[in-house]
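Shown next as structure tokens: one chain only, the form predicted on its own.
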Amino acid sequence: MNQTAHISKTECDPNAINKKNMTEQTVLIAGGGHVGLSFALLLAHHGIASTLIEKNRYPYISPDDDAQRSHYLDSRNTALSRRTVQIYQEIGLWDELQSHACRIDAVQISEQGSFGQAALNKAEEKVESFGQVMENAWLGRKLLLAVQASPLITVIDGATVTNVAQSSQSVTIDIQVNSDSSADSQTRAKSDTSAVNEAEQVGWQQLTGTMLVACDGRDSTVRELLGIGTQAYDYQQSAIVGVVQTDKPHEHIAIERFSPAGPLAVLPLTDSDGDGHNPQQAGYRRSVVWVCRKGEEQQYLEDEKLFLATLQSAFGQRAGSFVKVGRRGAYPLTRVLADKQVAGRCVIMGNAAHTLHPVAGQGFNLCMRDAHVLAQMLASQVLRGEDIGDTQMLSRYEQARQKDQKRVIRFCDAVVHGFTHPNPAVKIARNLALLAFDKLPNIKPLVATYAMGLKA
């Protein structure tokens, strides 16, 4: 088999690492996604090294690239809450991040055919913004950027897990190197020629590490090998995600609307060079995130009018005229809740520990504080010279993060399974309390700092 994991390792600045710190202890981090890369870019801030194993191929990406879109209206987009951004900033990435970003100044929440609303505002609750709206692929560029500059993180990408052993010091992991190898693999990044040797050209490794940190998502892998069983409940829904323009500038709004069918977001996003905070700048840009009944989502994909008709008339006027679409991608919406998130020295984080309904945007920022706090762990074990991968230890960051889970997925369902409940009497109750909401003292800046994820 003549198939080679790409490997890479880069130098950066050695003062940028807190020396005192560093630990021979690595970290095996299984997944290569957003979270995954953030929780590799957070051990490295303590001082911690990994190595992060991702199935498919990074594309080869320089800071020299140009940033530019290619295209205004194809993408899928995040938003960040406060706290997520607070992370970035302690990393000190949120410098490069930011270009993109565009705030949400305030929020707008209303029911389909009701006389239910209600609204946040920053200047009431005495905010800088409720979080930022991002484009995945500007996130993922500046990650991958990040985690090829730190000399604490090797990456192996095109590889696969297949098995998982632990012992009482240590976890051992094998690799599969994924066959659908790029041709210019070799030639797009700069690696390190004695990492790549080691791969030895064949098409298995074993690594071994202190523990292991699963964030390969959903259909986790990892979490399968360990026997971790999953509680799924499939919500009958498709979420149809894109990027819409629209005759009306967003001001920084966010609107959620619901409907019979499911909630709708509409997101502010920057104009298509960048800056979601000059002032000069138009923003007609906006993220949708609509959910439609499961079998209904084709149509919407392949006829661009009736997307935008349907959207027109499940919106109204809030938020102007939708006068063109981009590409789209529909997902079919279940939540899938890991049995367990420890087992030994291996710990099940992000999608693959807890894939939640897309309401209100809180599945990625749960994630990101699941990896804060790890990180933090670990990095108080370091600084006593105690075991990264204690059992213990570990266990108690499972317990740690439980309440804060679970008020987060307890939120989502009552938001999904409220505002689709066609019973008059429930849509009733639900319109009395997004008018309480609105105009009860002290309920406001309660539920905006949970969404904001400021209280965990």
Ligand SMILES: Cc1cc2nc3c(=O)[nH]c(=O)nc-3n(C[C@H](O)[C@H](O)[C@H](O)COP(=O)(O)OP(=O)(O)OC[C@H]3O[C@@H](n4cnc5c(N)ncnc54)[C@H](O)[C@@H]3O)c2cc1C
Contents of the next structure:
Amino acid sequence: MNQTAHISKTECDPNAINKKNMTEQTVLIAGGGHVGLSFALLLAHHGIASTLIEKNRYPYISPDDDAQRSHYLDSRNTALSRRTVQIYQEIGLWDELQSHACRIDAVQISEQGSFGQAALNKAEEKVESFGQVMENAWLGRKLLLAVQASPLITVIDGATVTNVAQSSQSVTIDIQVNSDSSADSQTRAKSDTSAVNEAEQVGWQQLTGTMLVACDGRDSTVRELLGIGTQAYDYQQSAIVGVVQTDKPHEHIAIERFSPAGPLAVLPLTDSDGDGHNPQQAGYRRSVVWVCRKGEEQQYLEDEKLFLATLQSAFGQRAGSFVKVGRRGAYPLTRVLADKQVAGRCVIMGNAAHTLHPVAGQGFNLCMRDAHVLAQMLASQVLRGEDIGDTQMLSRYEQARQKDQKRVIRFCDAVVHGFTHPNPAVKIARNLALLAFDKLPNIKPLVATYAMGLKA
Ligand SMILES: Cc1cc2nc3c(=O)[nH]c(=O)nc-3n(C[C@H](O)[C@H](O)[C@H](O)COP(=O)(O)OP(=O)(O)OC[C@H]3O[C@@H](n4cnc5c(N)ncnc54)[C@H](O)[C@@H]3O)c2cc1C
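If the one shown is the form predicted on its own, what is the structure of the form predicted together with this ligand?
The next block holds the full complex; its first chain is the one shown before.
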């Protein structure tokens, strides 16, 4: 590091943290995946400025070409819980998102070759829906457009956070502008062009903010730079994801099926397929998350027919016949939990804090609840004229989130281990448990409330 330059919008003179100019407090966000982008928007909703640094270049997107969804984040789909939908409603984004959201009206759970099964439906539970399924590409696109439109958010993409230093009043990070970053990114031309260009010219830059939130994913660099260890557990499984077409309409039913290799989820999707709308396919499009043993994924990625045939045999006819499948992707499954989520003025969030098994579609939803609580606590600090990087307040945030986080982590693990255990006695026990869940009064509403993220 041999030069110093300044990015005026994000620079925060430590002495400026006083009660007169609290609005000048700035949050640095490392990582602009769905969690980083959503958190920046939550802060902006409360009038708090942030600078978001994202390693990858965002592609150019325009609000005018909604029909063409660019798959720039990944090709997965996410089941958004009721609580997540409420959070997006709160910040005024749900109207933008909902055209590509598919309601879940019912959930069916069963095990391949066993007697136990259970079902939840919205009429019985007296809810509007259990959640909504959305393509990650659409969610990412809408988040990015909203971030671009916000005067309170500065985006520096194509830049990696490489160092973190803290004082009693601020956090300073080094960012390295990636050498492969071309100058054609138009997403960044919004507000701080001169500062970004300056960073581009020197190749690296220092930014100072009141606090830092690390949303830089499972292999978080910031977490490592802060010396925070992790507890990692390799499930020895991979998730294969893709979009399928069935010959039977989905009727807004989500189906969770457990097979000896691992769980399988088939979720309803909206009709358009990324290239426009095809009325012939209305209601027949579904998202598949299929968990297989580690090492088996390649054949299913390469061989479409094998994928469809194996899926069909694990699933039976409950979704009809699987007719077509699009491009598949595979994700190795490891649970990674940060030893702590707060260090001085820094908070670890999103997958950087807890990467979970996708079995119950809870990972992102949990992150959104964390983000919502932290944004509210920071907003209260601003209203009181207090420091948003206050270590005690951040420790209170960490404490406040523990119960919800621990419950979700335990639940996901119990489902994965309970349903893949080969012991016949365990198999009988879990099928009895499924039946009990289905028949006993009061259990379903409780589980549904937790699954929808409505109770922490
Ligand atoms: C198969 C599968 C299905 C899933 N389905 C669901 C579901 O239905 N419902 C649900 O709630 N959850 C689901 N999840 C979980 C969900 O996908 C994650 O919780 C979510 O993507 C976490 O987002 P994130 O922004 O924290 O991390 P990431 O998406 O990993 O984003 C991290 C970002 O940080 C950037 N970055 C990394 N290092 C740096 C650096 N040094 N400097 C700057 N930027 C950096 C990266 O480029 C990236 O953009 C699923 C997960 C999987 C694997």
